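Single chain ahead, written as structure tokens, the form predicted on its own.
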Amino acid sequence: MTGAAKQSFTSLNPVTGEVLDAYPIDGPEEVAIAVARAREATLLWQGLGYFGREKILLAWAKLLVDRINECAQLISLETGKPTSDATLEATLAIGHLSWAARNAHSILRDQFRRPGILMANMSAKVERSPLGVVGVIGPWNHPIFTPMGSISYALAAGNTVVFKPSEFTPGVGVWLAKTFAEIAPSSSIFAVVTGMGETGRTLCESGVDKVAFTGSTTTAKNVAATCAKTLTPVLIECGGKDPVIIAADADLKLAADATLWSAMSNAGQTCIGAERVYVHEKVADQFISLIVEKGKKIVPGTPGVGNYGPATMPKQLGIIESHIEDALARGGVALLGGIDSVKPPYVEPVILTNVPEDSIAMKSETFGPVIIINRVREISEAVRLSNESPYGLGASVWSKKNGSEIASQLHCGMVAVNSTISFAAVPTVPFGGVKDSGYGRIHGPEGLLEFTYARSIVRARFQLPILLTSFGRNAFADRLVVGLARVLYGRKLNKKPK
């Protein structure tokens, strides 16, 4: 900021409230800055080719692993969660990074077309050419992963990025940033700008070539309308109602123990934990009574005492209150905790039933350690509940025999079948959501198209006699083309659909 004393900001310890770090609030003048060096260092990143790429993100992947319980504690300093969870956050985080530059090269190589009998002396081809630059705005519940999800495929299909980390969390997107630093050619491939909700509007306005965005849907929605303003693409990843589906032949224990960590793991702060459980009737006590022994059994806390830590940010405390709240008030029953479990920081586990499907705990998103269990007389049922929500990001479905056939009629972006948000830690697969979960893909061969866009290239391999792009085209080469069409496609368009 010239002229002006720079402003800034704190990252704060949401378990003791403890002052963490300051960090600037880049404006306007900064961001310029970081996307105008990270467009110039477009040609060095992309001068390096796939195989030179993968060989400096693999470096990064080993200094990451070397260097993860720094990761890990940073993590859990910034956001209250345990060790473990960040460990494992980090862990697939890199397993993400190492398989985007691992297979760059073999999803986005060069592809050869047929160009068909009338340009049979054409050869045809489809390049898949980085965008540019990426910009990158990162949500808080899961500092690394999430946003990993797009940095890491973005830098491995030749794309240079500028990430724009939470400010709840700005202090892994600047250790990511240093160390990328340390093994790579330039600062400027990736980058870290810090700041307020602001920040990440003037990314959005800068001129990159395209926004990656996790958050709610609301402030989704914002980011689409300023990128549209500018036609600049954005991939957006909301957050989800996520439904859990017992079937009547489920493994009920397995399924119990999974739902209840996907629902409050990392204090239920998680886009596609479990929120709302549709149980078959005829297993629907047994599934109950197993889930609710559990739940007794888990605490929140501080890291290395609790199962699970804080609200990390504070004003989502009120929203889960407000949920429970309503929930009861409506006639649904509380089986574990309540309204006095809500003792800030901390939210202790909730287990509600008979909750109405009108009602806000079961149509918007609670992101806390709430969950809900109705019966239900069908599975059909279930899924028609499940599908009737406006968010459509992931699911799991818990059956022996028709686990598949269930999860293909479920209207979201993902689904684990007789698992838990496996989804997320297989890097062959898309993931990302429909509805008001948002739209784009990251992970698998999908998340490294999504930062590249196709070059169709058509060459001459000899000149016909005949020219048909001619002013200078006869009537028998219109005679020829129609001869040819009635050849090539009479026969087929008579026959008879099978």
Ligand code: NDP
Second form
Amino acid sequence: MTGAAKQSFTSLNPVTGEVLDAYPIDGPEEVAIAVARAREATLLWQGLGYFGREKILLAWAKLLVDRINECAQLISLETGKPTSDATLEATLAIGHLSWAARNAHSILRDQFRRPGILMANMSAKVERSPLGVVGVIGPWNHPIFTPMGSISYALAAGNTVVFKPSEFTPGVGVWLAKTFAEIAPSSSIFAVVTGMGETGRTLCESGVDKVAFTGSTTTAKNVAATCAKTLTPVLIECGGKDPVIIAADADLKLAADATLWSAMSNAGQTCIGAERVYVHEKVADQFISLIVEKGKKIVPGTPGVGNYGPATMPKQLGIIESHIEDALARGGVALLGGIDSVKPPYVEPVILTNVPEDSIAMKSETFGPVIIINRVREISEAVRLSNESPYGLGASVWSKKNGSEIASQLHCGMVAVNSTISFAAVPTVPFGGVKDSGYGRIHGPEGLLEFTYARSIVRARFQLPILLTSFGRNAFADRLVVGLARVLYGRKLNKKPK
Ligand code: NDP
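Based on the form predicted on its own presented above, generate the structure block for the form predicted together with this ligand.
So here's everything in the complex, that chain up top.
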């Protein structure tokens, strides 16, 4: 960020509409400066090696723990969510930062590979090299947890980062960069640019070596198209329409409690939050009565008063309303709340049932405190319907006996069995989706590998008396190669597969 930006924008408290602060709208010049400085800083950052970076990243993690209340307060002000939710989010982000810092060395160190008998005189290794400068573009709904899934892993792998936070949560982004600058040898290793969508587009065009984008599928397609012009690789983390499958042998009390939280916490603005439930008809009545009873006890409101806050982005209220309207018009039944539940800036809990599969509420991400519960005769039907979605981000399965077996049939990136969104809190497993939910992975070893490229180095340990890669190769060498191939592979290829 530079002071030279001509225009500015404000961040607002979505509960009160109060202006919280003003931030520059960084244009091509400011973005280019941030990227150029980040590129210069790659020498310093990479020169520290894994252990030098680990030390700094762990010091940053400690600083974030020390200031967690300040961080949670800021998140709560910019998003309207309860500070306890903001604290949990920050804690998870710090967990990922520490894991990435501690494990980058063992996951990304050089790997020696077998050269094969034909190349037995060679030693073969694969190095993982950082990409250079990574541009991170983040959303507002989990303004620390989500971008840190890319920032932490990119930094630990040896890249420098330029981060463009959402226009709704610029303060959290700027705060993150300031805390990093307090302990880092250079503030250019992790810098922030602020602005609207245009600043994000400029970052995509700035010559960064990779863009890690988290946001909606519509914007993701624009980002991918912009990056395609320069062949800049992209990691895409988009939304979902996450299903919950409740089998007849599920612990219904636990399932109802966790599903309600997953759907309604953060005002339903969680990419991996429950949006639709397929419950076995044998236990449907019981499950519905449990979740509706619990749903009646939660209310939206100001942080400290409500169980969850407002819709952070005012235009989302119209989308939520249209989904409820369409579901009811097509024969859906409201079990709790309904169209009148949308009371700007809040939405009271809405539970619907018997909603046709082709309604917008079943097909598109609602991103509000709305859950739809449909009955199924067989779990195979629940699996089929779950997989018919254009999205494939996360899912939950509740079954005492068959949870893992059901989970393996789902076309999505992550499944929580007898729990909800648990995969987001386990740093060793990758996070990401398929289909309209995106591609590439953050978190875990895959999240570190994502921000590196492989370099193969094959070295001659000694020279063979027969030259193969030479115009001097003779007929004897040719016969020898064919003979060797027959001995090595011929027998194996003639064998019938088991
Ligand atoms: P958007 O897609 O609207 O925006 C995401 C980011 O992209 C913002 O920083 C935005 O800036 C920026 N942006 C907008 N236009 C462009 C452009 N043309 N080029 C580059 N960047 C651009 O998403 P939201 O912020 O509304 O976030 C909500 C969405 O994110 C939901 O769909 C949710 O499911 C998804 N999400 C996915 C997660 C995952 O890991 N899979 C996690 C969390 C959320 P600005 O805000 O300033 O317009």
